[in-house]
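Just the one chain here, laid out as structure tokens, in the form predicted on its own.
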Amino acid sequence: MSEIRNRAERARSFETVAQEYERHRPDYPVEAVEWAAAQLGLEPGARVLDVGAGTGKLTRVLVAAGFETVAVEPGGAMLDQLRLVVPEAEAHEAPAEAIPLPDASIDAAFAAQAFHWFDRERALPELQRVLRPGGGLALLWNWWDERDPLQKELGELVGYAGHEPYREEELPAAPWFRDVGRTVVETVMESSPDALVGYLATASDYLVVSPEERERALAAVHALASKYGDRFAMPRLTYVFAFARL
């Protein structure tokens, strides 16, 4: 029960730096959205659902490939910052638990940075429900690049070292969903120390604990971004998987 409350807890840390979230988080590339739509068999003007959108990183991209996209997102906050850059989404505060959509209403979904958050076994076949037949789900994760000198560093300080953003055991299955490709998309942003502690300090990790720990752990981080430069190139993988609807 305590890891349960623990992950409840660091789920909705995010709604209390949703301003923050908005402009330090990445967004995500279009060729990873284009190849879940080849995937999933999805044409401009099909109907998706964003679930799990914080403030619409993702859901702007949709927006822009052409779908007419449905946001569902369970934090307030997160969700006016949604409304506010991507006006031309249907938006609805919602868990994606309980998706407020008819049965078979959506082409496909997709959830970015988020279903790692779910309760599965409740979100799994909520989001069957709400796809029509021969529908899909796509999952996307932005990471780390360990093979940058910078990331490799930082992976060992942070802690995410050796880590994937996802757990291959807790993706969908049977009866539910198949598995029908993944893929890792590679891009490249400029960063700088000021932007990297930004970023982090969206994260759940650091939300959740004293604001003493967090300055102590931000400002490590700094020190360490500091030793290569003001400005550097930041790689970073996308990860990409796609299912298909049982």
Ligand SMILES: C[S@@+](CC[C@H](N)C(=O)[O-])C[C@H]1O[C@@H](n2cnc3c(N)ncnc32)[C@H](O)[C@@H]1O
Given for the second form:
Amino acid sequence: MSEIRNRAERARSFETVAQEYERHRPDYPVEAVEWAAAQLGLEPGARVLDVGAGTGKLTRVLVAAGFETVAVEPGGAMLDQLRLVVPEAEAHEAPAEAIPLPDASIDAAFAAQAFHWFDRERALPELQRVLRPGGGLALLWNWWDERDPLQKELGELVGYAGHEPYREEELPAAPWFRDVGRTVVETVMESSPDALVGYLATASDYLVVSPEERERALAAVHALASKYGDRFAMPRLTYVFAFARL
Ligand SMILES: C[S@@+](CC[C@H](N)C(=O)[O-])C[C@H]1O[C@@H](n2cnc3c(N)ncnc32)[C@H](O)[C@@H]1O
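Alt. form predicted in complex with this ligand, vs. the form predicted on its own above:
Expanding to the full complex; the earlier chain stays at the top.
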């Protein structure tokens, strides 16, 4: 399979597990949104966009922060979940490359765990188009904390060891955006072997392999996590990046 087809397949693979995604994927810390809002000068009531919103894990934090929130997501099944869980958000089935909103109609755009799936050449001008002059863009990724022994072992097993969720050279830049700042928010979540398997079962790596391969890989995750007990505290990192519209 060509790399482009494989990438497109992976980008849409979440659709098949929308309910599991909603159940097992972690939310985003309020502090991450507060940091981005401060960097981008957002006041409550600002009109913000969540791009690649999935089941609305970030959307609900934006709504709770008092923003008038619009969610855009190309996967119909993901969007159905979002509409159930965050009915307060205006929701559109669309990709980042063709956002069904007027020019300069948004104060800030957010993308959580999604920017790496966009076709950047098309998505960046499109995001710039819908943002008002002076508006901004925030990118978020939840990520593993390899200082935690469980996550270090897990990283070696599943292959994220030593990786970042983003590529520095692919972050938004001129002529569309200017870097404003970045931070890492540290939080701790409760987890268990089953929860970790549920989480990893929604990762694109596992959604595009054969059922046998998937089952074998997830059983190995369960065995590893079980060494750390039935329940454990799991530190995690949320990377947050802020950019100003040029
Ligand atoms: C890992 S999920 C993240 C969902 C949600 N933002 C969250 O943090 O839980 C990635 C999402 O990006 C969406 N996606 C993939 N390609 C996209 C594109 N070109 N434009 C917008 N969203 C896209 C997928 O449908 C999926 O919902």
